[in-house]
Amino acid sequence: MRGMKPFKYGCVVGSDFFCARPLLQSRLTEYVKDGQNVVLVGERRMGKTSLVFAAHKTLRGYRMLYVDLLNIRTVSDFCNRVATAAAQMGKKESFGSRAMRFLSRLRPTLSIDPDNGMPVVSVDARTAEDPRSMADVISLVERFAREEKMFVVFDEFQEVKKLEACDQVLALLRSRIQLLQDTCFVFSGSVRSDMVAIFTDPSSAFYKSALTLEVANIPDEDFIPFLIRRFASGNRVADRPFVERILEFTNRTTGDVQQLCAAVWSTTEDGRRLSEKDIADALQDVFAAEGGQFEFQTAKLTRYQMKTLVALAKWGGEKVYSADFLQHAEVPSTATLTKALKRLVDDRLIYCYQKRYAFFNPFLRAWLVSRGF
């Protein structure tokens, strides 16, 4: 009989499902204690959020105000996320009711999320759309920070760049945040180019306002034994070469590794010694689950954008302007290739780091190759 699945992905993981990163956790906790603002930079699904929650567990006496900014589109969205996060900090009446009173000028309403029973705060969009209204929610954070030891996490902080008044928003945030010298603000982001622009561009209000902590691949000497143990806990036998093949396929991206391992576990039987074939079978399981999304993403591409994407999947993204790559891609000119690459980056299908293009989702790359485009 199958037990509990030994791998989790797509959510914050902790306990036995989390592969500890002692050095990163130690540095992050020290920054929090010192009130040093920090930027967590790493590619998507690298485990940044789980790292933050793991660090919080070791910080006795500290509250964490965690604000997820994914997919915000307006200033009122930002205000709602911060106000809701503040209202959910306490299990009792204090934080939620005080948040409502303090934000009265923004005409807030309080509701309960039917899925988790937690309070949700919504401010009047007409009053909150002015970027200056953000001062009210930041003042709420300031008040809580002066009363209790806490640190603030803005996850997916690069989403602020999508706001129409981005520069004004960043300037206001910086002017208020710098006054809280004993409170650590953690800015986490998964779109490297946007995060770099916010924190290293001299024209940005946040220029050199925080130290950078890179969340990269988990070292093999830590990750391989962890994955072998997790397979063993699910009654599967995985040796080092097998796990190394999974790491190679997923480019060692933590969330993708966990997803492929979960698929391997789900498609194999108890007591099985895992082999290369099991990875191929697991990929078919992933394609069945995500193929519809891949079809939707690629259907919007033009002919040359699709040819470029397929060439990246088959030949890699290190020398995209070489004559060989242009020939493989069947793209008529470097100008056409440049336009195609920009569209693929804008659509978050690929990203460029250190002059190399790579897929955000390695399963999309494998799906393209398997379809024989």
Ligand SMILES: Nc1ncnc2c1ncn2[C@@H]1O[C@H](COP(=O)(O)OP(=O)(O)OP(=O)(O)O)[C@@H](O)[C@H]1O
Given for the second form:
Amino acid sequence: MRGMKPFKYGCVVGSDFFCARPLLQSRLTEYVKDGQNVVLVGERRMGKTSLVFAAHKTLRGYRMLYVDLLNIRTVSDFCNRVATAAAQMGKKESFGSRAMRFLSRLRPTLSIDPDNGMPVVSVDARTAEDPRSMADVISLVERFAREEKMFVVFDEFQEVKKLEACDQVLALLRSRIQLLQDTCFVFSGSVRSDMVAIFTDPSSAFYKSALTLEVANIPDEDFIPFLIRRFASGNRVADRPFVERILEFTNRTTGDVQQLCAAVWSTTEDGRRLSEKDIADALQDVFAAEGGQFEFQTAKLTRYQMKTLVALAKWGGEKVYSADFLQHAEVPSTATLTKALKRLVDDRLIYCYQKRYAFFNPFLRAWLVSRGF
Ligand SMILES: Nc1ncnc2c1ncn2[C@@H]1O[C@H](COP(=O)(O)OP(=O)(O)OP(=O)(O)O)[C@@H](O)[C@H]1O
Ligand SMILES: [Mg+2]
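Follow the form predicted alone with the form predicted together with the ligand, if you could.
Once more the chain from above appears, this time first in line as the rest of the complex follows.
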């Protein structure tokens, strides 16, 4: 019989799918216990959210108020996310009804998410458009924090930057959070976003208000044995060089590693000893699933942007202003190249780090190479 898929990606992972990160987990749990606010930063898909959930599991007696701020556009979105998180906190149903009563001034409505049966709170959009109405939602958090042992997580916190009233929202949050000395607030977000600026820009309300914890890649000495074991549990024989190859290909981005491993697993037979060729086959599988998205992402590029992107895929992004690179990219001038690079960065296809350009998605890079543009 075919075993269960031993790899998971694109979602928060726990239990068997989660590779322990002892150092980060213990740091985070210490901060929570000390009421020390912390900024969790890392590249996308490195495992920030999973880390937070894993830490919560080991924190006996603590509730977690987990607020996902992805795609908030208005102050009322912010209020809804916090109120909903409060209503969903723990298993006690009373949190929902108490949240409703407490927020009555914002005329909230309670509904049930048909997907998971969890309560969802929406406050009246008219009352909540005003940044001051946030104060009510924060008071609700304060109320719960005084009664319960808990910590608060604002995930994708950089999204606050997209709010028109961002400065007011940040100032209000900061002044109120400061008063909750015993409650830990975790602000999580990705590195290449506005996240860092919120905490390091001297003009920001949050300047120096929290310690930073960086969620980088999982160290090889933990991740390699974990991946070998996962392959074994799925009836595949993976050796160290094979797994190292996967880590190299994916730039050690945790989620991409799991995605490639999942593809290798599902394109090979039971009992197989894995080799480099299996990676090539697995990539075809990934391209079949995601090629449409890659087509879409690259269809809107101009000729020179596309040439630049392909050259980065084939030749790497270390010395983009060298004569060699310009020749490979077939762009007429450095000015054209600069413009193309900027657009590719703006489109979030590539990023620049320490003067080196790299792909956000290693599969897009491989797809470009395989298509032989
Ligand atoms: N400790 C871990 N062990 C094994 N795989 C992990 C671990 N943490 C994360 N992953 C893998 O990475 C993927 C992304 O994890 P997660 O959503 O926690 O990352 P994130 O940094 O919050 O991502 P995003 O920036 O998209 O919010 C997971 O689906 C899983 O495949
Ligand atoms: Mg996340």
